[in-house]
Amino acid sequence: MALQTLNPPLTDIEGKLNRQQRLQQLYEEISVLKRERNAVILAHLYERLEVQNIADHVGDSLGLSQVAAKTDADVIVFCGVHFMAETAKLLSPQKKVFLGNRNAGCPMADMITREDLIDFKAQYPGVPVVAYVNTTAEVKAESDVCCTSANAVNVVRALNVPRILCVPDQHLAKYIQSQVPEVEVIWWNGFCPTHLRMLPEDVIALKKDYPEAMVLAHPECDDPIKDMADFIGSTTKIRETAIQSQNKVFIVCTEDGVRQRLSQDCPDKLFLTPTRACAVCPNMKLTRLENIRNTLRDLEPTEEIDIPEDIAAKARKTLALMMAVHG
């Protein structure tokens, strides 16, 4: 019996190396295709870990969307959710841009749409409207300025006035205005599902066994769980304090994507989820090595990236404002 429970199943081990070999087999055909389309690969930190390391860039929507602007590639494979890859063909609009799967969107850029959006600016005639920056590019088209997880408090400042439409996650809402009383911040009720399964009892459990642990928390999540934290930012703001830290336990407090990628990037400290339902974003799950494969071997038209001119050249002016005011 010791024996049994100590080696495992022959199949097991079997069934890891046939996973192994058939992830460098696909690993070496996206390369050769990668090179053949002249194409980038960008995956947002949510991504499974495999795909996170087969792409040239890892990171946050609009920073990797920057980056791909700076290259000299035609083809954009953005593994990520479609509200990412809009940003990425508006900053690029001279290149083919594609979803690695054209089936991942995103639930929160999905609850407010231009219409929800020209009826709530009605309501509230000449208060300026800040986009977070996951929305439509037809919400975009609609509002003044984009912003970020990272950038907004910074933007709204910027903005130096009295009062705000924020659209559409009421969580990061809440926090610019905590962080700017001044201002007065009327917020859509829109929210992140996978964000809001994170409870603050299994924050208080995980902290009393671990009391050492430093808690990172995304701005979508709850006010509770914001309360706790030791760090609130963004997901890539969230990976740069983990590895600068000394401390060496965490408790992340967004999409489990990110504690994998610590755990590889830190295999010496620990890296914990403060939820009993996992905190994965299914979306973001739904991209796998082979839909990359297939989207660069065929990079099939009716798949590609499109966005009416007229819509895309008022989105691109909110963001060319949020980065004219931070970067």
Ligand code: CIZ
Contents of the next structure:
Amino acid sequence: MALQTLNPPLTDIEGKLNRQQRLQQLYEEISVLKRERNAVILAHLYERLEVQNIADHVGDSLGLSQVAAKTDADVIVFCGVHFMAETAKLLSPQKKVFLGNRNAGCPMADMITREDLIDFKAQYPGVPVVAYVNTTAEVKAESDVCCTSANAVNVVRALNVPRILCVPDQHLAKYIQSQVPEVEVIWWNGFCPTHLRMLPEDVIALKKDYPEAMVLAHPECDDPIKDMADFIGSTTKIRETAIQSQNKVFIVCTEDGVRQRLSQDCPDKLFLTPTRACAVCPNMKLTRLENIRNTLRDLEPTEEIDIPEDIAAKARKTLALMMAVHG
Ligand code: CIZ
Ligand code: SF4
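Now the other one: the form predicted together with the named molecule, given that the block above is the form predicted alone.
What follows is the whole complex; the chain from before opens it.
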């Protein structure tokens, strides 16, 4: 009996050592391949920590795509989901762009197709379309201007129009509406399944145990969570806010990668997650170090992100207009 209780910890330690050795070997293989290919690795804050830790840059999809465009890399490996790699390709048309794992898609981005948007626009002739960056290049190409969760409110204000169509996230749209009441926001009914798994009662329960905790929420969360938030913003803004804050306890209402990253960034602070179901985006966790190694090793031409030029040109315009109205 005593032996049985002693054995599992030993196996655990061996397992951890093996995993550490395997990760170390993959890190080395990736570093060599990265140099050979003159590649830059980008990781979204929702990615696994080991993926974030091998990346040259970590952040949100637009910020990462902008940073990569300024490098002289020949190859971009984007550890994130498909629309993010498309954004990187739009801003770096001369570079070869690959997803860390080609199967990583975003269910929210897939909730509106180009055809859906054409029909939506036909119902509201002349009303400009504001597309969240979480959209396919095809949907961006049918839109007037893009926005991120960080700049959405300012982009909409700068448009100075009475009505907008907002796609695909109804929750970001409702947030914009609350901040810019003078504009009528007509939204598409898309949503992020991961952000909607966070429940207000879990935030309330955590607040009972940690009344001093600061609540940080992503606009993709449902209204009751945002109503409780001390800060609402993009992943990058949430991270900056938590790092700079004097506060020691935070309830992080966004995908769990951000909480994990913050726990690594600030070991002296406590980061809690408000969900019993765990706010993990399965698509964001698809990329493993093996996938990055294989992508860099093979540079498989059929896996390259390829956007037809007529679509790319129109989609690029919507990103350019966003940057023009809001840096
Ligand atoms: O575009 C991004 O990076 C997303 C989806 C989230 C965020 O707020 O950074
Ligand atoms: Fe899409 Fe939500 Fe996953 Fe982000 S967290 S990639 S919006 S499903």
